[in-house]
Amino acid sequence: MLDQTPLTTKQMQQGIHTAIQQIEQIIVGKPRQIRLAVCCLLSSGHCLIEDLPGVGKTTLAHAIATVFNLDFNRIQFTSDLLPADILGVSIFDPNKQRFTFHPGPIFANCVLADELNRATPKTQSALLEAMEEHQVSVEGQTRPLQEPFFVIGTQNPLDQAGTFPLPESQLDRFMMRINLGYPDEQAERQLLAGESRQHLLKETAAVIELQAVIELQKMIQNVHVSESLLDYVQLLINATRDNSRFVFGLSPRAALALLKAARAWAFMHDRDYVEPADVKAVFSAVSCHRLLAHERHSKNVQDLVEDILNTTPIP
């Protein structure tokens, strides 16, 4: 696929297939995540992975920048680390006696922000214009990012020593958020008996050219969205705004995430059309890291959600 020649819708939804396939031979065992990811990118979203180190995070976002052949770089978070660090700085140059802007590790299509709640607060709002805009500014000048641009985010889990809590307007940033956990013993066997996942990652080819990635993001926006399905979009945008369950409901960005991502959900399986499975099918991933239940709930914000998808009506 890596030829200049246009490509038709059905060629397109191919790749799509053959590129996860590809991923899962290096994620063995996760399909599901590994699709809510894929989803993400294609919906011009942002990817955050929350778990445990040593569960395959920084693994499935190399293999995602290669299949898809994004330009990538990788920024490690630590609590002495700086803005300038991600987005760039200014070095004077003797020789022409001036300036020049030395771009930071964000001018990249994909940007792997390991470890991100590692960071002190100050360092992780230097994300916050470049994940919106897709530009930065930096010394009283905008730069425009490189198109297409993803962000995946990988955190420790809270309880562990030495982490920051992401705040609310960086969380909401984040179209998604997916937990890998561990695998099955099925993969783990897999993964243990054969090679090396840096290996398989080198041998690894590019499936989808990157002019063929913006072009599919710009064909999802197209998929088609009925009335009714947008009733019960706000159906269940407006349930989590119920003060009985949570403390804040999903915003108006967090409603159009979840357009988005059930758009390309539905194009990943052939369709020119959302049905509400598709939207059931990205919920949870795109709202559980917005909401916060309340503490008279003796459920975790995962139940109160499912408990929203079984009882709001399809119209």
The other form holds:
Amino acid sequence: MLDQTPLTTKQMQQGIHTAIQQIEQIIVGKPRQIRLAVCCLLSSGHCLIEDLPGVGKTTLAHAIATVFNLDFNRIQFTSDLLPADILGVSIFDPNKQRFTFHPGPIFANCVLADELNRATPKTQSALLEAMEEHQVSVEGQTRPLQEPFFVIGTQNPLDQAGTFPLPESQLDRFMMRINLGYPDEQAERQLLAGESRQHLLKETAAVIELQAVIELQKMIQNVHVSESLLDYVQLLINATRDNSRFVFGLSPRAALALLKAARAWAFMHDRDYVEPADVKAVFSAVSCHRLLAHERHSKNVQDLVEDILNTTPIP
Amino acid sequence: MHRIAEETADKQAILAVSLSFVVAMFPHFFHLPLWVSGFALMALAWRGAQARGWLWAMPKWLLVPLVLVGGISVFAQYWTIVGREPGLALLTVMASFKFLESKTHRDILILVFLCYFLLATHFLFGQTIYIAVYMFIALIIITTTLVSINQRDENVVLSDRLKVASRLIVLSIPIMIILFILVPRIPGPIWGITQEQRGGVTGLSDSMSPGQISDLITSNEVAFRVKFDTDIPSQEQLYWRGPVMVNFNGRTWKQAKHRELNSLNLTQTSNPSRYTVTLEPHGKNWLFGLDIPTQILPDSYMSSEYQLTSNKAINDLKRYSLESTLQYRLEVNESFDYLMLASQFPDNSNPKTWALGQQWAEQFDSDFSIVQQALQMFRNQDYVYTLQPPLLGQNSSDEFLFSTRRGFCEHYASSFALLMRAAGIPSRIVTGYQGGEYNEVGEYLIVRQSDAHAWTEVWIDDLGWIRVDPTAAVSPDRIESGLDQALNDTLANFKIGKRNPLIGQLLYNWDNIQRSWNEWVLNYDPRKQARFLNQLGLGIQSWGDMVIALVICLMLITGGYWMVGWYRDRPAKPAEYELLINRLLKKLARSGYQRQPSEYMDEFLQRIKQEQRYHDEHLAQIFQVYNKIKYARGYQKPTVLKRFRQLVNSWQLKGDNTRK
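Pass me the form predicted in complex with its partner chain as well; I've looked at the form predicted alone already.
Below, the chain from earlier opens the complete complex, with every other chain and molecule after it.
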């Protein structure tokens, strides 16, 4: 386990590779999605997984938490969930004759917010604010959350009755949206034939120490971005704004998130500089959930974003 | 825009503008009454404390009466508010009130512009190169303030703002020079404001009593500079004639009332010397010329004592060309009244001097012998030439001649003249300068206040006025090699060349710069302007031409700046590695391997490998290095670029598609 700091960049990168391999043991057949999720964690973002129940959202979250030795909490969002249920509450302690704060499930390194769209907007925004600020204000007191702080939100795209889907402006808080989808035939076979995932998870050991994750997040900020690459990023961002595909284009916040993610992606691929390949790899995960296609388009957002990638020249 | 102007000014802005104000005002603190300077500084301090929240803002109802009091105080100080000093004092007091009143961004802007205005007023008080340099630095500081208060970006640090301001100022220098050269000139000093009587300017005075010149001697200030057209005469001939004094009251010599010389009758016995004098302002009317000037300048006259006198006091740098003859015989008729005046010996003063003169008058039969006798006495008895003579009492000549025997040129000249008068020979004192220091850098002569001198002239029948310098008898060195040679032990050496040769060279150069400043900047009058423009040969003659030339020049300069900016911001030429890779990609495209513009290199490579079965390790390597050069840090080095060039040049399209 990588726990002694400081570590060299090489050791760090090696650690990430091992971690990804470990997760791949548990989530079979989804290498890309796993890498995107890890990329999201390393670039200090949050991740939204939108898919049907039962495709392994929870298992993925759990696996990441285990491998990176993160404190893991799961919050099942329901329509009667209150902000205090997430953030925590002060309760009078008759023995000590004073109020003591009982931290909510959000006080963890990795929080799985399951079925986000089932809760009321009030509760949703309590979570989203915490995600943005990395701190919560409860009863007039500001309490910092643990670092690293990584939220994996899940949404069920179907089954819309009695749900409050997050609007695009709120979805912006998530760095990426990842679709898991059904495993392919081979992977499903492996899944069916193999051990229970719960059991595997228990056996999996942490690969990277918590402190090292923070270190990694800092290291990734120093990954070099050249002028030519910025040119490319701006071309991509402008392409979402200029053309008539989308109702509105990507925000500067989205552009920053794109760069952050590309940095982490480059680092995960053993480079200390970002190439267009990195930007391309993370672009659709970063941008799809922030964009809304015009209704006249028959294509969905995903395809339109791919179009942009395929038509924007690399300068 | 409007909203920004109404914003409340922050602490930094107040601090910056206060600093600018102090910088703009600083030299003025020396010519303003103490209370004005004090008030200004107190206003700044108050406003600063207010910005920090230590003091409250001055309320309007208090400010209005205070402004009135301020104005009245200035009036009470000068009994006018018109003119240089009163105007400046009023401006300073009002600017201080503006500080107290300032609240918004707009107020601060007004204060900055006031600082610019105050800075410009320094030229009303002095136009030396030092002031110009100071103003230049101050200009940069004030402009930095202007940049700072308009710069809302906190990330732009002070040094960047200073850079912006300095660049602005430096870029405006060519415009400044063009304006200086081409704006039509008005003859005379601007607004006639420097005509005011100057105080505290060093120079000769219109009377002479013991000890006066030796005060001057300790001053290193330049009296005037002389550029000779003809050969420079030797040191002992360099008598710069100034005020002539003939009235003696027992202690002090004074000038007689001037009579204008009608015609100059003299016989020259040598070629005339021609030279140009640049006289530093000294507040009096006289001009200096080599003994004896043979020309009369415009706006001036020559007195019957051959003293050149300007009609106006010399309050600005004055430049004039003169012709002098060094060996001459003057006309021999002098009015009886004047000779009587030149023979005056006040009763009951200096009895011993009187007695000695009388004795010589009986003893010798020719006036010449008496003069010789007196010089002999100075030479042979133990008279000492010193800058620190003992103080003399009422009968200064007696005490000097018979007891102390230590003195300076004025003691010798004065005693000698008195002795002559006692012996019946009319005599007078001539003050002026003697000698001068040659600046080999600029090939001109520097005459300093320390060269101040006094000598005598005696009237000999049939010969007229003859110059006799008794100091030369006592201390020939003073005349032949200058002051510090004569006093080699006492005072500091003023002559530049006598010091360390390197420093001497530097000082000569500096003096030369000052002379050029005088000549080219301060003396740039309509005549000089016309001559200069004529030399340029562009046919600029009238005011109209100047204005047209001005407009064209300004357009050229701003156009030039625009071009430079455009050239800098032009799209950069593609780097060499981009050209190389483009060529390579074109080659590939011709062979059917077309890269899509949106494909990155590995993607392209992957695609042609999969779809077209084109596998090329060399190409992969080229693309890898290309990516590093383009996107990584520190790969744009000549060595890497060279290796990349080699890689690309040695690449060849695989002839047959390699199949696995």
